[in-house]
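Next up: just one chain, as structure tokens, the form predicted on its own.
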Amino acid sequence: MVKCHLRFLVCPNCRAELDLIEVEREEGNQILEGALGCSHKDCGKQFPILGGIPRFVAKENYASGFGLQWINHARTQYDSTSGVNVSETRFFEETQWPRKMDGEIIIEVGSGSGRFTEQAAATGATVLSLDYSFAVEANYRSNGARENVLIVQGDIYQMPFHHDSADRVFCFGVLQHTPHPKKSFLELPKFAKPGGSVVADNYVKITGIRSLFATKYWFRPFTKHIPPLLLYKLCNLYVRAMWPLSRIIHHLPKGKYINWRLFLSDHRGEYALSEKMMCEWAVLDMVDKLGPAYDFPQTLETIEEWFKAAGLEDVDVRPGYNGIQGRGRKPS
């Protein structure tokens, strides 16, 4: 972390200011190893800085599977690696934010490997990026050297940022994987300034006869209990073994649909990805479907209710990239 970024952080326990109490290793203007301490005498909590990242939770937790998959696929979904501008397009279409936001503060809740951190930082805004898992380490390798990026490992229910401080808050691909999605969503507006923008998405709940063909829910009661490393290896072996067959299935009637049901993410004709890169995405997608401890899809009506419960204005909830996407503005 950059020393001047300390002003953006508070103690997640009591919300008092934090002090830099120890610096063990620095490199340039980055503090790589050290410790932060709560300034409130009745709290006194301390938080380590490890690998340039302030850590407000234990490294290993229920999201460790995400940490593993993003370390293994640190740049798989980065536009510069995939050769397609999927992350850029999704970020700006889903948020409807301008491409220049110099002087603004953006809070990102759930960064993964940092594919959207990169897009947010490119606007010139200061990006405060949080993830619960050790995927923050993959994000730091890609984006940590940026002067306008602060990456922390923290809990959505106790975020170490000032309330009412961000011009914009976004949360992509996260809510459905938290223990209490509505509670998680209601945390987001607390950190936006009056008049600030809040954007979030969630998996869509499949109902009716279509739910019978949501194959991931056939397997998840078992796979979510498999140790993350073993599950990753199994998914990797399966996808790579089946990938030649997926090319044949694709040309059958409803072939693309069949591939998706078989956990063979088929983006042929959708994105100009190489077969090798599409296979990498398929491995990542399969782990993402079968591994998370929690998976709570929602209906569009439920997401609308969340935005209204948060008191947000100018609410726009609609089908989107991740299933359902919603935008709103904190009242001025």
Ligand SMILES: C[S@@+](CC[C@H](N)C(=O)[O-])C[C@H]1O[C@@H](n2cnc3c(N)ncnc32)[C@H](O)[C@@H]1O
Contents of the next structure:
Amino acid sequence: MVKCHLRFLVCPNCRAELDLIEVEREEGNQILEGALGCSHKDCGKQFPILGGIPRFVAKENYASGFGLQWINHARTQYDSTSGVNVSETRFFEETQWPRKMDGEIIIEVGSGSGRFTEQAAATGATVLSLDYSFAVEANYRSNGARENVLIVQGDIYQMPFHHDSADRVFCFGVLQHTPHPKKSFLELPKFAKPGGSVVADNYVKITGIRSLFATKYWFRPFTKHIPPLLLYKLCNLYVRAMWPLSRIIHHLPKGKYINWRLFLSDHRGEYALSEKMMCEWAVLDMVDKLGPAYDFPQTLETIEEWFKAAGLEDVDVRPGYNGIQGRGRKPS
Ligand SMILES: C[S@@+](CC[C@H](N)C(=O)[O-])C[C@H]1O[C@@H](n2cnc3c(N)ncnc32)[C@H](O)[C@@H]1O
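So that was the form predicted on its own. Now I'd like the form predicted together with the ligand, please.
Time for the whole complex; same chain goes first.
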């Protein structure tokens, strides 16, 4: 972390200011190893800085599978790696934010490998990016050197940022993977300034006959208990072994649909991805479906109810990239 970014952080325990109490290793303007300490005498909690990242939670936790997934696929979904502008398009369409946001503060909740951190940082805003898992290390490798990016490992339920401080808050692909999605969502507006924008999404709940074909929910009761490394190896083996067959299935009637049900993410004809890259995306997708400890899809009505419960204005909730996406504004 860069020293001057300390002003964006507070103690997640008591919300007092933090002090830089130890610097063990620095490189340029980055503090790589050290510690932060709470300034409140009755709290006194300390938080290590490891690998340039302030850590407010234990490195290993329920989201460790995500950590492994994003370390193994640190750049897979970055537009600059894939050559398709999926992340850029989704970021600007889902948020409806402008391309230039110099001088603004954006909080990103649940950054994963940081493909959206890259997009947010490119607007010129200062991006405060948080994730619960050690995926922050993948994000740090890609975005950590940017002067306008602060990456922390922390929990959505105890974010170490000032309340009412951000011009914009976004949370993509995360809520359904937390233990209490509504409670998680209700944390987000606390950090937006009055008048600030809040954007979040959630998987959609499939109902009726279609729900019978949501194959991931057949397997998840077992696979979510498999140790992350073993699950990763199994998914990797399965997808790579099945990939040649997926090309044949693709040409059958409903072939694309069948491939998706078989965990062989089929983007053929959708994105200009090479077969090799598509196969890599499919491995990532399969782990992402079967590994998470939590997966709570919601209906559109439920998400609307959350935005209402948060007291947000100008609410727009609709089907979107991740199932359902919603935007709202904190009252001025
Ligand atoms: C599917 S990934 C999405 C990553 C990224 N936003 C993207 O769309 O590429 C979900 C992320 O949510 C994070 N996450 C899960 N529980 C969290 C929590 N309690 N606080 C913050 N992040 C959490 C996971 O560590 C994981 O990186």
